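Heads up, the chain below is alone and in the form predicted alone; it's given as structure tokens.
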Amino acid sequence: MSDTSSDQHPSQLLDRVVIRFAGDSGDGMQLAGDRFTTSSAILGNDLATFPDFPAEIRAPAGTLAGVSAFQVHISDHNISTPGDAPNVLVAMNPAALRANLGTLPPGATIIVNVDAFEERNLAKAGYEVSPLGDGSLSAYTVYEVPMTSITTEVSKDAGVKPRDAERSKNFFALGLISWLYTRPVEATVSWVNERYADKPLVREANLRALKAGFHFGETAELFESAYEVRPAELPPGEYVNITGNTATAWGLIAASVRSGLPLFLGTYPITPASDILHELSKHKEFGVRTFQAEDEIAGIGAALGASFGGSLGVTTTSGPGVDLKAEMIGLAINLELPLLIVDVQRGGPSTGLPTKTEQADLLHAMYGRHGEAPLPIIAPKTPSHCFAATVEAVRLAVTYRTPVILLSDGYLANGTEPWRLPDVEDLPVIDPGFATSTNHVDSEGHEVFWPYLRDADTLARPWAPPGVAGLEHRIGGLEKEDGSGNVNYDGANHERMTRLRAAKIAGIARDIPPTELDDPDGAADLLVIGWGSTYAAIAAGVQRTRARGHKVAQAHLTHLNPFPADLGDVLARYRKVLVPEVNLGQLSRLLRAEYLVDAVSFTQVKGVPFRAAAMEAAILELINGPGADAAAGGPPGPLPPTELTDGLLPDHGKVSQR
């Protein structure tokens, strides 16, 4: 395959270009997405990208309910988002095409797979003409390639069944857009090689559509020129490519090797939290066990049980799971034990979207449970944050001895992103402190063991594992009395348990970082604050409307329960607030009721992130008023190489102001 670096004619150099793959659910775009990342990744840009599953798992194929895309952001400076509209779209079916459409800018680059535009496919599609003869194309640049064809014609004479032959024109396609934007490929022929190795016949069709799809575009003269984006500069170090659930993995080894503590994770596959555990399950060299349950309940169940034992208990799930989970989760809380509960969101209410984003957990983790029970929770903002976010929440389950909410969402779990390899010497130390000797004398001058006894500083009780001869106590779900732990239903003494432990929940805030704020000059009139993975959106709108001139100050939070001890003073600051949120206003309305801030509510639920455009048009819209759009307040012109605008798109969300 070392043919495919042959000589090329001059390529053209773009600073970005955005690339969507779509195709029928069978077509293999996830994967020709995920190899074009890494090669981009390998060749030092910096990327951000965006699976889109879906929702049915075996829809009719060719229609439109069984499209499958990835989306790819490529650039030589630093960005934040997948991007907001595609540059090039290749569709592999008239349905990808028609699903995909609405996407695209005037003026785009569409690489058609003209084999699959018969009327069968068509009328799957919705299309009673085909749209490449109909002029309805015109604001496009459309190529018409047999991607078809040509892969089962190259695999014939290595004795490749042509409807198998078939399957690999996924590779054909990533080899002709490999070519065009003059991405290394020997990664993926190594990859090939090394995935297939049992099954030749697999590997020699992808391997000759991936060199077929290379040759194409150097030898059919369809296209003016290859293009080239250059690498980014990015800070020295050891860098992977790593989606949120993979990275969120990762964050509970490291945090379980810090701590001393053997890792248990207790689960019951869910979409799209289930790659956690099937990474996990490949790591039991780190004292990782994993075990898939047979429902949710069971699954945090053991989780719990293992904390207990004296080891790291995690469970992870999706909305649906947590409403399954909220029983144990206030028994975790009334025994004060560490638990990690990783809730990797999606669209609801009930089993919902299963493969598109949302973030509308929020308020769930904050209050879906019986009585008084509150926990931390915890909000990654990047897929790679989702690394140091798990960290931090097994510091605080362990330090404190509470259960801790992680929420991710379905958009950083899939999505990936250059990460640069922390030291672990750099990582905090998580402390068990396990007791090791009784700690009260009774009134008979016993020496005991009182499991509820607490810290000064945190409030957290003693961890005492089982099997250490002097330090055996009751655990259940009735309430325990304060120091000795027996069932007591003393009112007073419930009133005291329940202020204690939203006491030690609250004291957290001393031990967090304050509020990370970006208000460059100090001088702005109005703040941006968000969670979760909003962060890419927000900050590229906060850029593009700095860069017509206005004055505006992001915050992100990290830590949700507690908020920052500072946030109160951060917030007054500002005469204006306003909170983009992936749900109807969670966020927003936890702001206004602690802290009495007028924010104002930026709002969508379409199973999708925020686009950069659409944030830059909410911004200005509360600076100028209604009606402002990305040309308003500020000088014409191009916007510097960080988050290049693609245009708004209509019905980009909800400015709402309570």
The other form holds:
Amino acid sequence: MSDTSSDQHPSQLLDRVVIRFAGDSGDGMQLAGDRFTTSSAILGNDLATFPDFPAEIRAPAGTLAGVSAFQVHISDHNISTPGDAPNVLVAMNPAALRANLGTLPPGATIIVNVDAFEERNLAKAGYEVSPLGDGSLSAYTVYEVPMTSITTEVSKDAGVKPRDAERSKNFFALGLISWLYTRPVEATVSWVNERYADKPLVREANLRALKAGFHFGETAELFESAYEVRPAELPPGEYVNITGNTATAWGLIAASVRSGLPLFLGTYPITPASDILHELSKHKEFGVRTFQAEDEIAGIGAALGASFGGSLGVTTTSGPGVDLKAEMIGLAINLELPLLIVDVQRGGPSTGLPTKTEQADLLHAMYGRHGEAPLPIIAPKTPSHCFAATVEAVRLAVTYRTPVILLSDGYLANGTEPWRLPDVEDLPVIDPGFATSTNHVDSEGHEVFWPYLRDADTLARPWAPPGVAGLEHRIGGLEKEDGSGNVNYDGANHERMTRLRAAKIAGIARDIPPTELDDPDGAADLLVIGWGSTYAAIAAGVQRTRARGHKVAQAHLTHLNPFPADLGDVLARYRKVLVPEVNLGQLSRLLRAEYLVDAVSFTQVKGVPFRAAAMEAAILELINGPGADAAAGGPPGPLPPTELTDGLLPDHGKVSQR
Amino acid sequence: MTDLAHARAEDHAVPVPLTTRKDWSSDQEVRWCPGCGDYSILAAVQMLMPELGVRRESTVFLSGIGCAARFPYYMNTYGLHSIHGRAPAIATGLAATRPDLDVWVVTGDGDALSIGGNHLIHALRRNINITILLFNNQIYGLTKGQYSPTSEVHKVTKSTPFGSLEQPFNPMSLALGAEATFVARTHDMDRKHMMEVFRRAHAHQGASFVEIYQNCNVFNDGAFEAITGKDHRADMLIPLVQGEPIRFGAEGQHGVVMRTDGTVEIVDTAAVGESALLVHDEHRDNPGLAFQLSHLAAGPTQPTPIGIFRDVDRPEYGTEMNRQVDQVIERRGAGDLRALLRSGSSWTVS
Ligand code: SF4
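Show the same protein again, this time as the form predicted in complex with the partner chain rather than the form predicted alone.
All chains and molecules follow, beginning with the one already shown.
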């Protein structure tokens, strides 16, 4: 398809653009978005993506409930969020238009599949008259493209049934957007060839649609020009575009390789965590054993059994699955065995919002067990950071013989960003340090093995998987005698053991990096502190307020239990502390309780990440006080419910003629 | 096989040391009620171990919660006393990753059939290489006397003062229905029979399920007396012996025949002739006849079959899981982390 790389049209330079592909769940929008992302990544743009799909596999076609969208932000400079508001919306039907119109800033471009705007679809989307004809879209630039009819037309003589041919219209849309943003389609062509190798008709229909879309842009004279987003200046290195779930799976494999512990995943399928299982199950060449259990409890139970046997036991879950695992986590805390629980958080309570993101499991991770049952908690901050955070979680689990909870979330799980690949040699080496010999002489002078004789430094107990003669020992969920590990119901011993378990976890603070703080000249008055996937939005909001001349510091926590040792000192340095979270204020409660700091909570639970503009507004409100004049650098007042603000950085979204 | 398993396999070039019952007993004081049937089961296991030619360090006893679940503390092996009902799940992860180990699961009627029912049936269906000893005393002992999922209907207990309303589980039928490959029953009054059944269960590759009628002399004393009492055994226990006609009674005067509709019934041997009796075959692929035998008695008050109901070969889960790993490694070579990170489309920024 060399004829698809044309330079005849003038093209304009953009520094960044946010495109949202939206259609019915069956329209293949995730695929179109994903392919567009891949070609942008290959071009060298920085990018961030946000797939946004319904919980139903196929909600009734054409309805608002069935709309599936994929948002991608591409840029010629370093960016971190998938963008507040799309510059371009591709709407495959009226429902996709209606569901996403609220997010569009005035002046945005809308490309609709005009064939789908017929009476039935309009009615299903709740339109009495077509929005294409009633002037309601006058604030936007609307392009009406007959995607369905052209797609069926081009495949007519290829032997593809019209009903099947129609399904390729996502490739038409992809071709058109590829032309509009001067993306080469070669990579997609080879992908289609490979993917549909054994379905020649589908392959042909997709390729024809892709090509037709590309040519349509060039020849229809509908569009004034194409656009170009130049490669970003990323630090040198080798990059891949990666989702959080893949990064987590690879992090697990890396931790297995670096520890020499065979990886065992015991799990039960649940959205949005299942892709970690899918990815790991492909990589048996690393000795990975994946076990799809009968339920969530058996998943973590088998993982704990594997840990007892000397494997790296891992379970993955989300939502209600986290609740079900609580009992086994308590056992693992008592057994003091390494175990990793990956919680890909989603909207709750109960079944909640299976496909939508939330950060509301922090307090559950902290306290969601009976008894005094502390464990380390780690939270990745971006999709690619899931890799390093997972390796760190395993390091703590193995070193301290403890279950660790990794709090990822739905946004990180499915979102992507370019990731500069680390040097394998630079990854931490994790030493399982299995017990090899007896460690105590009993009152009768016999060499014995005491399973709860702790390391003086880490307070970790020896890990002695079965198989070593002389180290036979029995452990269980009952309270144990300090040292010998024998069952013991004595109150004083229980107090000692309870405090030892707590001290072991608290002591991890000595073994983790100090607070990650960004305060360029150390003169900020306000600290914005977050955890997990809010990182990108907080960073963008902080940058914006700095661009307005304010001094604002940002701290981000990867370690949530224990906190970094210097966190109290860091917090004390700032007069105001803002804690944005996608929950109703969980970290803020912990910070207030732990450090007596008057932290201000800023929260939202809409199933989507924060927008940079909302973050900026919240920061400005705290700086200037409510009701100050926005034009004078104050807050823009209460945000409209849809946060319509485009919220571009002052230097963003510039257009310059080439 | 995991690295650990490989390493252990090498250690095991050394011959298995000779042991006695004492070597298999831990230093922990046994704390069941005096007279509890658990003692004789513990003795049978501890006496059997030296005969099995296995190593203490390669033996693991796992349990859940209940009186029986204290068992691992009394064995001088590796042991894990876990949480209620979950032992088969934990054992699954252990047995699948450590095929070099002998994994025993000790459980009770509440632990295995009530709170842990789901894990039990799936461990059986998957054919995990574990030996499950279910101490069935038809009562909740540790919580002091509530009815259990194997208690007879109308049972009066602390939680059912007007009698329980529930149909009990038949553990043999349940295991057969769950596609178990080894299903057997024994009782705490016959050490020799227990040891023989345990020996066979241990030898079986895959999940072995053994129900042991166990007397709880505190909360359900005499539940099995009608069939296991010394004076009743001959007429009330029906020994299942491989390749032999199924008959019982001091003189073998009773026997079991199959009716034309496939069900089984007890008959007078003399009346039908010995050749009409059903010949026991543990290895029958179809579990139908074993299921019929499991239903011969409505409860331990009627003549009850004991012994091995079923013993068939089917691929064992852990072996298959590890075979898959080995095959992939053979085909693709051992994993290379550097290559994995570059397995998507990567690009270079210089
Ligand atoms: S309560 Fe019953 S089963 Fe439990 S130890 Fe006592 S006698 Fe044995």
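Here the rigid core means the biggest group of C-alpha atoms that line up within 1.5 Å when the two forms are laid on top of each other. Please read these numbers as outputs of a predicted model, since none were measured by experiment. Residue numbers count along the first chain shown, from 1.
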Did residue 594 shift 2 Å or more between the two forms, C-alpha, core superposed: no
Flag for residue 61, CA shift 2 Å or larger between the two forms after aligning core: no
